[in-house]
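Single chain ahead, written as structure tokens, the form predicted on its own.
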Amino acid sequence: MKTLAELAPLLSAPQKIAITHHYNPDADALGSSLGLFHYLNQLGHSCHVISPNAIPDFLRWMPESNSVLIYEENKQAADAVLDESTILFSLDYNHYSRTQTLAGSLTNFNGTKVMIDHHLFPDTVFDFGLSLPSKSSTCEMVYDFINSTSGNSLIDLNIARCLYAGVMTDTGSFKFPCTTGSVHAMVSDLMEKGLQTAPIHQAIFDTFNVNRLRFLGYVLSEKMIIDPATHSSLIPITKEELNRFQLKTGDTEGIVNYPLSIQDIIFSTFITERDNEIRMSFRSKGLFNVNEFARTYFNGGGHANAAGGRSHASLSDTIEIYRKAIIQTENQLKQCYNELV
């Protein structure tokens, strides 16, 4: 895979470019996609952003989010864009399987394939790219990419808002260890360009519907299971419970983090039963590596303190697999807890 610096000659002339991100987009996926979209358009390229599925309501404030093609809603138009594009950007994922229903179309793409991502173990299908797990977010990497192409002066408020959203959320509002000096330097630069941060925080965290808040109360009072012996927490949610609260895409975002605010809990798991699979989110504090846990037991992956996984077993069987995995990692959890305190 060639470096992003070697991509420069291809971008020196107008190109038709498709920008994609992973299934169930979060602020980093959509923010990096739209941030790059606005930048490349300023350079004279013709760009389209394709999302595998619907964009969560709390991200629809992003500039030009209404122009994003939703693959599951308009496959014909999205495939037409891919057929006409000469360059494909894959942002915030490093394997086409992360896009689920879009994966087949991406695999068949005949143009230049570019990856910008901060997850471990990238696939080898990309022609150009960069994978830096040490980076806070893909949005930070897009910011670095813009600077590397001498484009800092082109960063307007549209780009700044999109990129800030991904950095803010992926750093846990700047409290996670991935919040490096380069993150603060980036935010400082964006603010000097006129970025107002408070409205973005409000748009992401203070615009949920009442059903989501009632669901959160139900989860914390009725579904959260605490295991003090292993310093872990489990929240299993059935499909019936998701339907009962009429949740939309993105309404469960961030709930996995709540148990980590409990004293002595360093590992949190959130399990949801969907139509065709069980989805799992893992979060941790300190040195317990949830990326390793997800890869070992649930065909997943991510970062050291934030990862995801999937299961095609039933919900009850998945919970049993999880419990056995906790037993196997109990000593490691206890050791990580002792090192944290």
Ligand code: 5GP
Given for the second form:
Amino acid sequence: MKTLAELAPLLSAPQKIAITHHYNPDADALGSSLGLFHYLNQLGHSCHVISPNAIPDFLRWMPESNSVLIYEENKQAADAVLDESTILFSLDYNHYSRTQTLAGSLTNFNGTKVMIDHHLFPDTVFDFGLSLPSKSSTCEMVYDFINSTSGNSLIDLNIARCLYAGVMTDTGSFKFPCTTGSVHAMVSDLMEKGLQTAPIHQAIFDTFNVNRLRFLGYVLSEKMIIDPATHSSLIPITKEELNRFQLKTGDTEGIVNYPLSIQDIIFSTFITERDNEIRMSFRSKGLFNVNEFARTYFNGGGHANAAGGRSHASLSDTIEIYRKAIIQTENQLKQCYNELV
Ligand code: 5GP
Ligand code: MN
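Alright, leaving the form predicted on its own aside, put up the form predicted together with the named molecule.
Shown next: the complete complex, the earlier chain at its head.
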């Protein structure tokens, strides 16, 4: 894979560019895509953002989010864009399989493939790119990319708002260990360019519907199973419960983090029964590596402190697999707990 710097000659002439991100886009996936979109448009390229599936309501304020092509809703148009594009950007994922339904079309892409991402273990299909798991977010990497091409003066409020959303959410509002000095310097720069941050926090965190909050209350009082011996927490949710509270995909986002606010809990698992699979979310604080846990037991991956996975067993069998995995991991959990400062 060649470096992003080596991409410069290609970008010196106008190109047709497709920008893609992972399935169920979050603020980092959509923010990095639209941030890059606004930047490359300013450079004179003709760009389209293609999302594998719908954009959640709490991200629809992002400038130009209404021009994003949704693959699952408009396959023909998205495939036509991919057919005529000379460059494909893969943002916030490093394996086509993470785009689920879009993966087939990406695999057939004939032009130049570029990846910018901060997850572990990138695939080798990309021609150019940068993989930096130490970075807070893909948005931070897009910001660095813009600066490396002397584009800082082109960062307008559209770009700033998109990039801020991703770096803010992926750092847990600037509290996770990935929140480096460079992250704060980036935010400072964006604010000096006129960015107002409070409206973005409001748009992302203060726009839930009442069912989501009632569901959260129910989950924390009735469903959260704390195991003090292994410093872990499990929340299993059935399809019936999701339906009872009329939850949409995205409404359960973030709930997995709550158990980590308990003093001695360092590992949190959130399991939901979806239509065709069981979805798992893992979070940890300190040294316990949930990426490894997700990879070993649940066919998933992610980062050291935030990962996801899946199971095709029933919900009760999945809980059984989880319990066995916890027994296998118990010593490691205790050790990581002891090393927590
Ligand atoms: P979430 O729990 O929010 O769905 O995912 C947490 C993190 O793990 C995200 O950064 C996401 O990209 C990553 N992730 C989630 N599911 C998978 C998976 O199945 N495979 C890999 N490699 N990463 C995942
Ligand atoms: Mn990300």
